[in-house]
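Starting off, we have a lone chain in the form predicted alone, written out as structure tokens.
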Amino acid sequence: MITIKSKREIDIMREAGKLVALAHEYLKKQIKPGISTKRLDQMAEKFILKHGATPSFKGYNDYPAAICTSVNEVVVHGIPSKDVILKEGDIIAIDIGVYYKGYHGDGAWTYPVGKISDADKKLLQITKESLYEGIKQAVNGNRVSDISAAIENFIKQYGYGIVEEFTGHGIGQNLHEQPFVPNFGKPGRGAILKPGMTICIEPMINRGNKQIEILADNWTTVTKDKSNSAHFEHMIAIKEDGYEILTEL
């Protein structure tokens, strides 16, 4: 079931929204050559706590850590590790994902390590770009697929393998709600979009083709070419007028 959201609950969700971003703007200073995503993953938590919220992932299906950090092949849902140490030239993306007053916000963004390679900046520019793509059609009236297309067309181009498995979804009161919101598709097709309704859109793109793994510790999903892979995502709400944007400052 799609829930459509009060004024009040849109007005808890741009707290939690705004929540997500000032923590990933405090991360992406943080982000250097030698910092392990532990480190990252601690500090994270103690940013949430500290700003009375709690974070969303923690615990969620038994998931161990409170962000997700997905560093080069690693596509989504990496596990932060005293093992994994950033190095000059690498890409991590970081999900973050807080709960607070009864409401989550979710937000991803993958960043540069040092200088990274043109074909990695341009891996980032992209999907970044497809992201805006799919949010111009996150607007009354249109249907869910309408996003789905309006990624999949921009991405297609550029020759990009864009994951089927992992969707955008329904947000609010659980942290994963219905409408699911893929990558590609047809446009015209699944629910049509109205006012209250709140959204994470968030394509994973991979440098070379779409096909993942799921590796032993059933969480941390790779590309099967061992290709990089951005992942970019924002909390959306549905506005009689067009969309508003949750999780930037």
Ligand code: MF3
Given for the second form:
Amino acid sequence: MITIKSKREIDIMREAGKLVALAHEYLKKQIKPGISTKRLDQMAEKFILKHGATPSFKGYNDYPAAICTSVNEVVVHGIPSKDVILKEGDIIAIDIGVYYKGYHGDGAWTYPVGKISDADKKLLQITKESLYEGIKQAVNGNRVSDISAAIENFIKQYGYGIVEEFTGHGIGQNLHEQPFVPNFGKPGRGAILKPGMTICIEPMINRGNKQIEILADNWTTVTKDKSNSAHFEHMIAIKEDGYEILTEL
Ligand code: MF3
Ligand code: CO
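Requested next: the structure of the form predicted together with the named molecule (the form predicted alone having been shown above).
To see the whole picture, the full complex is given below, headed by that same chain.
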């Protein structure tokens, strides 16, 4: 079932989304060579709690941390660790979910650690652009797979791998709701988008091929070919006349 949110509910989700954006702004400043992903997780959790929310991911299917920190070839769901220390030239995707007044906010961004290679700069830029290509299609009357097709069509020309095993999703009182929003596919399929729907769009793009592997911890998802991977996610609301990005300041 796809839930339609009232204006009151969207107002709360906008606050949750703003808190996700604030947490990103805060963590972005802490990203530097020498810091562990565990430290970032601790800072994120404190920040979220201080703002009257709780971290959505902690305990979700037994996920053990507040945020996901996915470094280099880790695609998504990297578990923060004291043994993962950022170094110059890394890229790190930070995924943050907050639960606020009964609703979730969810957003991810990939950051450079110091100076990164031109190839990784391009990966970050193109993955971010693919997110906005998807968002442009998230309007009243379009179908879910119009978002998917826009992302795939944009990425195609760069020869990157689009991860297929994980998708965007509806969001609200639950972190994951219908509809699921793949990052590839033919246009014109799936549910019709209507005002009051709230969805997360989150392309996961590999510099190499699309194949992934999940490590023994059952979370950490890496590229099979060890190429670097990027992940950008916004939570948006469908409006009468377009969309609103909720995970922005
Ligand atoms: N942004 C991801 C998602 O929406 C993060 C989920 S991590 C989990 O699926 F730990 F909560 F699973
Ligand atoms: Co998400």
